[in-house]
Structures are given as C-alpha cells and as structure tokens.
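In the block that follows, a single chain appears as structure tokens, in the form predicted on its own.
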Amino acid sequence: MKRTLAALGLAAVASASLSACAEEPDASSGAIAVAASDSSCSISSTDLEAGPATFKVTNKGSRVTEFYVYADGDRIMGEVENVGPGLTRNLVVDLTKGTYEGACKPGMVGDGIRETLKVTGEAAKPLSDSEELTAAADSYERYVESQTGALIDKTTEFVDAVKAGNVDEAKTLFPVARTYWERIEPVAEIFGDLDPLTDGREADAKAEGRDFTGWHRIEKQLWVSNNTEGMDTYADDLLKNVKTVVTQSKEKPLTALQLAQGSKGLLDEVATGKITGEEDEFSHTDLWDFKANIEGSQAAIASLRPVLEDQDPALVKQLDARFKALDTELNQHQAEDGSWTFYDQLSKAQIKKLSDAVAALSEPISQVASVVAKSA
C-alpha cells in the first residue's frame, strides 16, 4: 500500500487522528525494536528464532513512515503503515527458517532502507499448525475465491469497454470492478510490485520514477480527457496483472496472521486514501472503494472470529459494535440503486464523521494480530 498522504486540511487531520488512535500497546517482552528515521532503519536484532516475531516500530524521523518484512521476491510477510513522527506501532509476523529483509520507508514511498533478517531453528508450535488458525485461513481463502471470479469478469468488461472507446460504459464499470479488487487487496499486496503497478497513484509513480499505470492511469484518461486514447496497452496490462494476482493468491494463500494484519491494513487504506479523497482523485468514486475495504476487513475478522471469541470475547463485542457504527455512518451515502455519493459532494462535517468512525474501529482491530499470535 504505497500511499502519499495529502495535506488537505480536515482530511490530513483525520489521518493524523487515526494514527494516534491506532497506536498499539507496548510489544510483549522480547520485542525487536525498530528505530526508523528519515535516513536510517535500525533493527535491534537481525538474527531471529523461527516463530512469531514482534517488531516495535518507532518513528524518530520527521516524515510518516512504514515498516515491511519481505521474503524472497519482495513477497510481503507483514507490514505496518502510517507511523507518524514520534509514534510507535507493533507488527507481529510469523517467520519460518530462512532469510528476509526488514525495510523502513520514509514518506511511505520507494524500496525502503533495508536490513537482512536471518531466521533459524524451528518454531515450537508454528501458527500454521494450529487447527483453529488453519480453519480461519481456509475460510478466508474461500472468501477470496468468491471475489476473484467476479474481479476477473468485471475487469475484463472494463478493459473491453476501454479498448472499444466506450467512455460512458467504462466510467460505469470502473468503480464496480474495483470493488472486488479492494475487498481482497491484502492478497495483492503480498506480491511485491503487482499492487503498485495495478493500483498505484500518479504521485507515487512520479516519486518512484516509474510509469503511471493501472486502474488510476485509465481513470485519469476517462475523467480528465473524457476519452480512451492511448489506453489499450494500459488496459491489457491491467487485466494481465489482475489475473496474475488471482493466480498467485491461489498458490500462496494468506496465513491467519497475515489475515489479521490485512484486516488492519484495509482500515489504513481507508485512512490514508479514501478518507482524504486521493484514492480516486479523478472520478471521485472513493466511497465504492471505502465500502469494499470495510467489507474485506469484516470478512477477515469473520474468518478469525472463532479464535477471537475463544481468546478475547470482549474484543469481539467491541469490534462488532464499531463495525456496525461505521456501516451506519457510511451506508447513509448509498442510493437505492447501489451507487454511492461522489466524494467531492460530501461536506467536511460528513467526512469528519466517517473519519471518526474509522478511527474508533482502528483501535480494537489493531489488537487482533497480537491475539492471533498468542492463540497458538
């Protein structure tokens, strides 16, 4: 989720509010301290034992940062985003024997400042061997499969409309096809560059010195130029990348711990993109994405529910109440035909209410990964 934070008055305040509310409790004993600055990434221990590892990430710089743990091929094992200056966030990752990289990303762009992590030994009780957590991961995999068929179908329809020059049809299909993508975005994000190539924003592409591609490149052409000229290659690449994500998601499904991190990551997506209006900056169809992210997060929590109810029933009640409150706040902006209010038509007061509801949910959902890690 490579995102550039906007300095947009109320929206920026909303994002900062979420960061503060989402600050997680102190890591358990034995946590690995990560000191992130604008120019360095210091990891207190780079020789780790197999099993769940807690990274306590403190931003000592002046820019918002994030921290990733990568496996070979930049496959993301875990990430924590939107760590504001002076804040500390925890990341719990289940690691097997092998070599990884820890990366701090000042400004949340680029390849990051990296250190090699070496994991040795065998976990006493791998999380993947837990019957309840295996069931949770299997449940979510079925949810992903239920979304990926429609994702390919609707993306194909969108691409066909773009290549046929049918602007009105392409504009109608754009937010619909993206709904299926946004629901399962944690899956896409573990596969290195596939997510930014498919769903990256123009500002991120410029900051990283790469071509602006994917959904938002075509979105810009449709809404700014009101045509599809020159979009055939971008459309073909979009469909190819979406199909690759679907294929790889079947080959490397998320673990329960990645699922727990993903449920939080989807809320971070809302906080750093949708709530600022910079996700779909040309079409202003952000609320379609907003709702899809929330639905994806709910699906992740639903898969983990048996584990959470066993370990922390009070947390489950809190999550239920705050998901309901967010749904209530959001759903008033949906019409009877299923369409959503365009983001630029919302008032600052309405955006503030949505932001507050996201922040309230983010606090309890930030505890889910720790509960999952302790359940093994």
Contents of the next structure:
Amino acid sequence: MKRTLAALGLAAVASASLSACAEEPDASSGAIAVAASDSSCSISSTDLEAGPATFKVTNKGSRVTEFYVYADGDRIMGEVENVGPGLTRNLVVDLTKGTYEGACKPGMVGDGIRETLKVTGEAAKPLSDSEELTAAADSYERYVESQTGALIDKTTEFVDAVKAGNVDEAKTLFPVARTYWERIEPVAEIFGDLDPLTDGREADAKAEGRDFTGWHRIEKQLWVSNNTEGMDTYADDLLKNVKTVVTQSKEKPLTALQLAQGSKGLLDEVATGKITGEEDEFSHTDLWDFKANIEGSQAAIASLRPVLEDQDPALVKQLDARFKALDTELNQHQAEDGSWTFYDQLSKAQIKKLSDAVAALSEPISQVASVVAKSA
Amino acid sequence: MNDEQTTPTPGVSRRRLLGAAGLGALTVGAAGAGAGYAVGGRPDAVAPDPDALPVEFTGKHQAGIVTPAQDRLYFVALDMSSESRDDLISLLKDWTAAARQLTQGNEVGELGAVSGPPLAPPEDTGEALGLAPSRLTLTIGFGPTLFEKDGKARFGLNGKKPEALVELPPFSGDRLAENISGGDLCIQACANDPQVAVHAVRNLVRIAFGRASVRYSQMGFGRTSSTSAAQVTARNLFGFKDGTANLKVEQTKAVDEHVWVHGDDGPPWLVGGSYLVSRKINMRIETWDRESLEGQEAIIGRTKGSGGPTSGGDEMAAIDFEKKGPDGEPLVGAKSHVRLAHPDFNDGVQLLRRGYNFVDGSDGLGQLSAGLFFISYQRDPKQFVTIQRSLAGPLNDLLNEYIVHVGSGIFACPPGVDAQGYWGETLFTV
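For comparison with the form predicted on its own, provide the form predicted together with its partner chain.
Full assembly next; the chain just shown is listed first.
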C-alpha cells in the first residue's frame, strides 16, 4: 500500500478548475492535417494563429503512433495516444504566442519526429501566480486525459485477450497496458481504495486477508501457470476498476501541489518497486513500468515548468540535466520494437547505474513541492 | 597537527536548536545540564567531557589522521557518477562546507533539520539532534581511479596523479572482492558516538547524489590502535592489544618523517597530505578461539594479558628478538606477527595505524563475519607494501592461518584546509 496524497494533508490546497481543452470536437474546417508515417511527420501548416488549434492526425504508417505538441522543455500542451494504422484522431490545443514542437512517435517510442510550430498573434499576458498554478494543473489534466483514453483501450484489449485464453497475446499486452496506468499513478493512487485492488501485491493481499486481485493476479497466472484459467472475473473487475479510476480522475483533477508531490511519488515508486524488481515479480517487465513512471513524472514537471522557471530557474536546469541523464541510462535497455530488457536479465552493475540516476534525480525533485508552494 | 585557532562555522548548533525550536522538554532543567559537555563556553555548563568536544576542522593537515583515535568508525568509498570537472569541484566545496558544520556539532545547511519550509525535505537528516560533536573528524582521500580510468585522464586531472598512487600489488593469500575494494573517493568518519559518524556520512552521501555514489561502506568499533601516548592500547577481536608500537602523535619527528608527504616527495598539491591504505581483514574467529593460549601468544609474539613481548617485560618493553627459551628457540619466533611487522626487519619503516574492529553479523553458518578494518596512513604507500610483503612473504606470518584480506583501498589524502578553502583545492590550483 502506498500513502495517498490526501493522507499527506494536501487535500486542503485549492483545486484547479476543470478544463476541457482536450475534448475531441468534430473535425472543423481549418484543421491542421498531420500525416504520420513510420518515418515522417508532415504537418500541413506550421505557422499558426494564437488560440485553439485543431490537429487532425492520420496514421499512414504500419505502427501505432502518437502525436504531441510540446512547449519549451518538452512540456506537453496536448497529445493523442494510441492512433492505430489507418485511423484519424483529432487534437485541440489552445496555444499562446511562442514556439512549439509537433512530434509524431511511430511505435510510440523515442523522442519522435519533430517539426517546429510558430504561433503568432496576441501575446499572452503574464499569468499571476495563482493563474500559473491553475494553468499547470490544467496542463497536467490534459496529459491525464491523453493517457486515460489509451489506458482504457489497452486494458480492454488485455482483458479481452485474457478472457479469450490468448496467453501469448495477453503477455504482450500486459506491460503495454500497464504503461498508461503507471504514467498516471499519482492519479490512480489518490483513490486509495482502488489502488490495492488493481495494483496490489500478493503478500499484501494475504496479510490483509483479502483475495489477491488486479494486474498482478493475472500476471501470476500468465507467467507462473502459463494459462488464463479462472481469470475471467479478475479480468472483468480489473477493467471495471480502471474505468472507475478514470472517471474519478476527471471529477477530481489534481492540484498543482498534488502533482508536484506526484512527480516525486513516481520516482519513489521507481526507487522502491522497479529498481528492486518487486513490481512485476512474475513477468519481470519492470522496465516498462520504470519508463512509464519517469514519463509521468516528467509530464508533471513539464506542466509545472512555468511556475518553477519563475521561482527557481537553477532547479529547472538541474531537473532537465538529470532527467536527460536518467533517460540516457534507461533507454539503452530498450529494443528497436519498443520492448524493454527483462529485469532478471539486467546485471547488478546496470541496476546500480539506474539506481544512481534515479537517486540523482530524486533529490532535486524532492524540492519541487516546496517551490510550488511558494507560488501559491 | 590541527593546532589552528577555532573559527566560527555557520549553521545551527544541534543543541541550541532544540531549545529554540520549542523542544525544551527534551532538555528539561537547567540548559545543558546533564549533557556533560558544552560548546562555546556556556556559563552554566558542567565540566566538559573531553570525548564529547569538537575537533578543529581546519589546519595544515586534515584532522582524523594524527587526531587521537576515536572509538568509532564509519568509512565510505564512493565513485563519481559524473565525469564533469565542475561537478567534482562543486562536490568538494559542498562537502567541505557540510564537514565544517558537522565536525563542530552543527546541522547541515542553512536551516538544518527542523527549521526549513514545511513542504521541503529538511536539509539535515536529523538523527544527530541533541548529540554532542563527539570528536567527529571527517577525512577525505582520492583513489587512483579519480585521476585515470581505462587509460584515460578524468576531470582534467592529467599529470596530477601521484606516481605512488597505484593499486596495491597482489599479496599472497589475498582474496579481494572488487565490490569492497577501490573507489574514486573515500571519507573516513571517526567519532566517539557511532550515530554522529553515521549521520555525517549519510548527509555527505546525500549531498553527493548525482555527482558521486557509494561503492561500499564499513562500520567499525573499538579502535584497534592508539595514536596517542595518552590512550590505552585497545584490543582487537583476537583479544590482543593492538597498536602498542604504533606511531604516536607525540612522536612529532617520527610522524613528520613517516606520515606526511614532503615538498620533495611530490606532487606539489599533495604536500602536507598523506596516503591512506585500507584493508578489510576477515578473522577466522572460531578457529582462533580454539587455539591454546600459548599458541596464540606465539603467533602474535606478545602475551595476551599485558601485551608485553614474549621475550619478557611489560607492554612497552623493547622486544628482544635474540633472547632464547629453554628449547634454544627465540622467545619471539621468526614467523611471529610482531617480528615480521617490526621496523627492525622492514628497513625501519613505520605506519600510523588507525584500524577498527568490525562485526558484519553472522555468516549464515553460525560463525561471526568479523575482523579488522585496517587503516594506515603513510608518507609513501611503499611503507605499507614493505610490511605487508614481509607478513605475506616467504616466512608467512603465522597469523595468516586465521585472517584473510578481502577488501583493499588506496587513497591520497590532500592537505588540510583553512577557513576559506575546500578539500582538495590544491589539486585544481597548484
């Protein structure tokens, strides 16, 4: 069991207002066409007017892709995930004057193929401190929004494979579906009662006298017994609980301070669960979760970036450098096809290097909440 | 010697803070009463306990070398995780600033353990709050791999590596494990309170995250060497007095000759420094305990009770290597530990030993994982090599049946710092 953010007494901090900028409207006229192939990312217009922009992302390649709009420091302004070959999805992003990057990520890995976007027009007036915090929370809310769609899709695919008895397919989908879960774990964990049911470990279930359920129950069946017998109910419950978490997350988005705590919480997760290989003890797919936690933490920091830049630019510089160092260390364990080295195939020296890089990043990350609080 | 005058260090005193933070209940009664020591001449203080006082951090030489050996050790070896020269310099500066505070019994950072902003992690980890400085010394050393690794110079330190700073040669009987040997950097923390030593190392390690990370660390207790004539000789885990003939701080001429790097030794940045050799020596405790008293004494060459040589006399008596027993054999045997380690048989070479006993729990078979964490300081590592070759050489110290060297380290310890400088500054300026 993890400590929930609410238990840390952060619930009293004012909640950010809901924003709905990532809703998918009908493709309107004036939409910017994005043609994403396996090797290119063609954006029909890269000079944009300030205000809401609609990107119509069509996957013309053979691999599942993603499209991101990044601000400085890879702050995610908007993102569509999990666009299958041949599919088109829309993304609406509200952009103020400045320079951005659009990125297609064929295979959903790496930094993506990027193009610079220039937005001209009305310069945004500087935000007040509290507006900045609200903007940060909104920005993260857009990230969560972009993840939850894919989370439900991929969990559904996984659950279907389990119920159909397709062991190999289920094994392939297990770490992929979990990626979306792990990226937004601070959101999932805020609802304390569902986290143990969906992501609890066997030893804890035993100790607490409840049935062992969720991701890891099915993981055990797949990898230890190599079948899906008796998993139907667990699979149904998993999907149901995941959907509930998603619904709740939309009803109660994180505040800026909560997401500052969340960015640290994700690294703590890595340090205690993934570095030790405890999280996925049967499948050893810990590095998928590891990367997802880091991405989630990075997204939270990216949302907070304007606040941090104001209050402590040196900290931002250090965070950037250490995120980069950790990525370099981690990414060498990823194969071309996006899969990761299994935990039990890592050497002790490799694990030590990963651990060092996580510790190096965790120290400055632990300062973020206090810096954000200064702005509140 | 660290004989410079005391300079005030910034920061919050661990003991002052307790009162200031409204934790008065912990120090109920007259302020400072019952603590048994005082810093800064508190008028109401009782007679200070000398074991609790601070040791001056600044000086010509680093503290913790000829400083009378404290009771506890926490030794840590680290590797740089960054290859940036700026990172190395900033780390040494940050460490020095923290070491100034720690050794004087202050909390780390500007706001310490409990006075910082509520949403930020405290700068100081806090477990030494209310504890005395306990004669804490922090001593830094630089390993060969800091200067050069895989044939490539690091941190722009081309040409700075002392010729003498090379890995120790293999000795017969060594069973060295890589993960408890070597290191780019080491810090020796010694104090009379183990929690004070652990607190210091923990905070220094924390400061280093992202720049350096721990390779191994070792706790030690019961100093096995006296480094001052005022100290009684302590015993090692074989039950024998250890360090009787050690160099002592009072022997200023011998210390100068055998411990400190001189101007003509080179390199210039290391003048006033010393070389640290560490050896983790596992003892086969249970087999030793089954050895007869006479056998044990013959192996060491000293009596177990007084520590006097088996040739006769009290602990400090000169050893008579010629004196024979009724069987015509020398009373101090040719293969005894004391003879093979003696300066008379090692070209007059002497070391300043500063080792500690350790127990790392049990080995799973019910036997102690214990031994001696040997540390010696010398002007030239050759001094250690000469003696160790004698001990592990053709005559083969009788003691070798009961010990095995499992870890090894060699470090160049830079000279001391003044009120402004930082550890190893001469490395970048001289």
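Keep in mind it's a predicted model, so treat the numbers as computed, not measured. Between two forms, the rigid core is the largest collection of C-alphas that superpose within 1.5 Å. Numbering follows the first chain given and starts at 1.
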TODO: Superpose the two forms on their rigid core, then report whether the C-alpha of K154 is displaced by 2 angstroms or more between the two forms.
DONE: no
Open item on the list: My question is whether I218 is one of the residues whose C-alpha shifts by 2 Å or more between the two forms, given a fit on the rigid core.
Closed with: no
